[in-house]
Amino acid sequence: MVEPLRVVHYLNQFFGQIGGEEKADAAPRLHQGPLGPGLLLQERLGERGRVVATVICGDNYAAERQETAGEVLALLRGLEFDAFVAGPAFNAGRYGLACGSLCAAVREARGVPCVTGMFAENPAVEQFRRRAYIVRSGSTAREMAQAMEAVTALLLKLAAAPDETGVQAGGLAVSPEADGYFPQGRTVNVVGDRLAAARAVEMLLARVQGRPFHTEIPLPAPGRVPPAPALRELRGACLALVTEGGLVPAGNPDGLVGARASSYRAYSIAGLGSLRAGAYESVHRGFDTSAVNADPNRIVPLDAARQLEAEGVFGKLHETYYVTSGCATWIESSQAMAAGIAAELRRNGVDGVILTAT
């Protein structure tokens, strides 16, 4: 009889129930078996696996402190596991880069199969998807009986696999379009049942004659934005300032949101030479906020805009600074944004923005 998988869940404060954003800096703390959606976990496993235990860290402290990979490995060090899997994180930042370098960690560590699930647009996905299993998940935790279908489906394969040649136990193939996982960039020899200049000929003819096909070696295509062409004349220019920082004025009148942001808000500067403190907060999700709060002038910059401004380094400065919260923004939702200010810019007599970032 097959002994069933000793699995470890990892969990951030909200969905590990300590709490929500005030418990954000919870540091890891150990919960004898399933919580949450452990126990979903746990359904799905059924009898071929047990959630012995469930690790929970707060978003913040996750993020924030690269000691938390090996705290909680200090924390599991006496706990015997066969299995880890984070999450799923679906489109949170701080979460899903928890996510991430745990998976990573505890897969160096102990050797064990490890699998996560987040959205595609999740920013650790890139960072970590060569080092960890990244199933593909909705945005959001509405989809989260599906995307543990798949966490749950991929790490059963992976706990079959002798070694890391992507081929299990059985013949069970795995594979990123088999299993729903992003591609790790990694090459793996399987023996096929049709030579490759059969496929590749198969392939040219399909191509040429515009029906569909697949190539066995996929090449990135990343996104590219043209840049703008550099202003010819810098003294005489209008100038104005963007942020994706989610500075607003303080208690936030206009309701931006601090995450997935589709709309952005414009604010007068005119007649003010810097941006006070206490009048303004951030409210985005995505980094410590506490040092803008103190100091506004840190994301939008106001104090050395008008500082330039008045020693004729450029000509004037638009008296509006524009701003979304870039946190687990969609692309879609980034373009339709940046077409709506560059337009309120044109029509405005703006010849440049500086713009900035988290």
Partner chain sequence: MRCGAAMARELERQGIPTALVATLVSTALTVGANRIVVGTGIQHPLGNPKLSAEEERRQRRRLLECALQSLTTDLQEQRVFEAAAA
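Positions refer to the first chain, counted from 1. Rigid core: the largest C-alpha set superposing within 1.5 Å between the two forms. As the structure is a computational prediction, the values presented were derived from the model and not from experiment. Compared with the form predicted in complex with the partner chain:
- When the rigid core is held fixed, the Cα atom of E22 travels less than 2 angstroms between these two forms.
- Core-superposed comparison between these two forms: the C-alpha position of A259 differs by no less than 2 Å.
- Relative to the superposed rigid core, the position of the CA of D288 differs between these two forms by 2 Å or more.
Let's see the other form, the form predicted in complex with the partner chain, since the form predicted alone is already up.
If you are looking for partners or other molecules, they are not here, because only the chain is given.
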């Protein structure tokens, strides 16, 4: 007989039966045994597990304080447990952030399987799906039963795997498709039953014959966005130069990485008429940089931009150019960097951007 799994459950003030919005500032507390949705969790676990404790914390408290995860870990310090469940949080934003960050923190600190559940559009999904198992749920607590069923099933599978990340010989014990959680962006080697060539030909045939098929390498496609309104006129416009070509001052003084970048750099071009060879270099690791090192204007076209500016074709050039390395860089990182740059551009009254890519 396998020992029952000792499970700790996290709930917000509402599901934890402390109160409503007026108790959203409640600090984390520990309750012995299951509570609220934890009773359902206990029922699903049956004899395979036991909800030994419930952590309850107010939504505002958890969402507003970075240190909440540390406080919850401190509460759990003396407690022995084998698995952690949070929520499910459905489409609740603050609750989702708490569930996601606690699953990530408990998994990292205690090395036990941690599972939560959320609606696809909960912002915490994007934030934590790489670090936590987040099962797809409906948008409201009306779908508690199905959500808890999926959470429990995944938790038991992870607990039975030799590693809390679900990794076992030959691949993963669990998969986003089979177990209904949001993909974590990991690449895992598995041994297929047929050679890649046979699978590829089969996919190709399915495609030309109009039959359904599943790619083995899905590429992220973030989807279209409506075009930004055009500039009404150029003569008064302030424009900025941005590049993903990795062009930095010679010697790379601020240590921009050449691949998988998650941050950008900003360099002044005030008073410069062009970018001088030798004063700049590209640290991008995804293309032969000799041509842009020989003439950096080939990737950050300052010389031509200054000419057009001097002729009054457009108003003025923003005095800073922004750079990162677009080599094996995550779409999410790219968007985050662009959001950071956009904030700087807006502060500086920039109207439009010329962004160069390799």
